[in-house]
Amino acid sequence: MLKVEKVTKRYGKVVANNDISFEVEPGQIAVLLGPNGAGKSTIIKCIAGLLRFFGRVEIDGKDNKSLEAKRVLGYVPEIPAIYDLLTVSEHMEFIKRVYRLDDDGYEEELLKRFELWDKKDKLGKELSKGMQQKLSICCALLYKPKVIIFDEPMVGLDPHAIKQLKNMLLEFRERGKTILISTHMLDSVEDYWDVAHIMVEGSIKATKYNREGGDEKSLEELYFEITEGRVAEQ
């Protein structure tokens, strides 16, 4: 599971994240929703261990800065972190060596699902932005992490890749993996979210669970009430 406790991140006098707390259980897909500048990417980077912060983050019961936590965390950044002079295959080989993985055929499965198998000999710098994003996803999933965090994963992907990623997210949920997705695109998560946290100005302003029945507002209604209501008050 993923546990975020009272995380605050400041850049000088600017508070990017203000006392954020939430949990994501195994077999659950959680989403962080909010407009640009809401602090979504900052909390994702804090969870990934890329930023210093006040508070605590636990991954599978371990502090997120520990090696034990890093071994079970998969992270897909908003901007693909691709090596220009490594081929697609060499990227995957690098991950396999770092995590000491056996060749179980999962590399081929991932590359084929994201239509990169025929591009396996292309250099990173020769790939389009969308292909780089698909390769970044494959690298993050190759070692089969228990906890997976995505920062705007659908941006730049073609329709086939979006469909494959959504299918895989549902498969991961069935396998009990813990999934957190940060996005400002409501329509990209409307089919499969379990819990949504709506962020504005560095804080979580509302949390909604995806339950059938009842007269509750839809996620879209709640989202625009919070985000556009804030604009109207200013």
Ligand code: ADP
Contents of the next structure:
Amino acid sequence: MLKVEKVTKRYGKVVANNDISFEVEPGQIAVLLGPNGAGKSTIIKCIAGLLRFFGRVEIDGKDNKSLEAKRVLGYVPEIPAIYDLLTVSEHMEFIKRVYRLDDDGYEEELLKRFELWDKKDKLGKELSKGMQQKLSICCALLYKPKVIIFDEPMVGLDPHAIKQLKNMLLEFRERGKTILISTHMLDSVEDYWDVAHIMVEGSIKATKYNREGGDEKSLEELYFEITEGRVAEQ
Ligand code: ADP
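Okay, that one was the form predicted on its own. Can I see the form predicted in complex with the ligand too?
The complete assembly is shown below, putting the previous chain first.
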């Protein structure tokens, strides 16, 4: 469970997040949509504990700054933070030591699914951008976090990796994990989101639940109504 309560974050005079509140339940995939500059990365970084902010974030019932919360939170940043001089295997080893993990075969499964198993001995700096992104995803998933937040996860991935990631997201939902994904690419989430929050200029302007049925507007229609409506008003 992820609970964001009245989060406000300012960079100088810029209000990047203005009183943001939402919850993501276990077994739910929530997406944050919005144009560039809407404040998606900022709220993700606040949740990940990388920024100071006003308000409160709870992860699995614990304040996000606590060790207990960090233990169960997986974070895939927009720009992969890879060590140049560690190999793919050494990245995995690092995570295993930090989280005191036993070898249960999950490392091999993850690396194989993301086509990194045969690149185990390559250094971080020898990997392509897409491979670094895949390694970053493997690092965040290896300790089997209950709550996983992804910042623009599909950017830079090849179609195979996108398919794998989507399948994994659906598996995680089945297993009751709490998932939050930020993206500006509407198509990339079209088929698997449960709840979508549309952000504009630091605020959530609309929330839509999937499978509402009836004559509801599609997510795409709602998105353009809100984001382009704003442009028209200016
Ligand atoms: P998004 O992820 O939706 O593209 P961001 O959260 O990156 O949006 O940015 C929200 C707003 O905060 C933008 O106006 C952006 O220029 C500003 N911003 C983001 N990071 C910083 C920073 N480190 N310093 C100053 N302003 C920032």
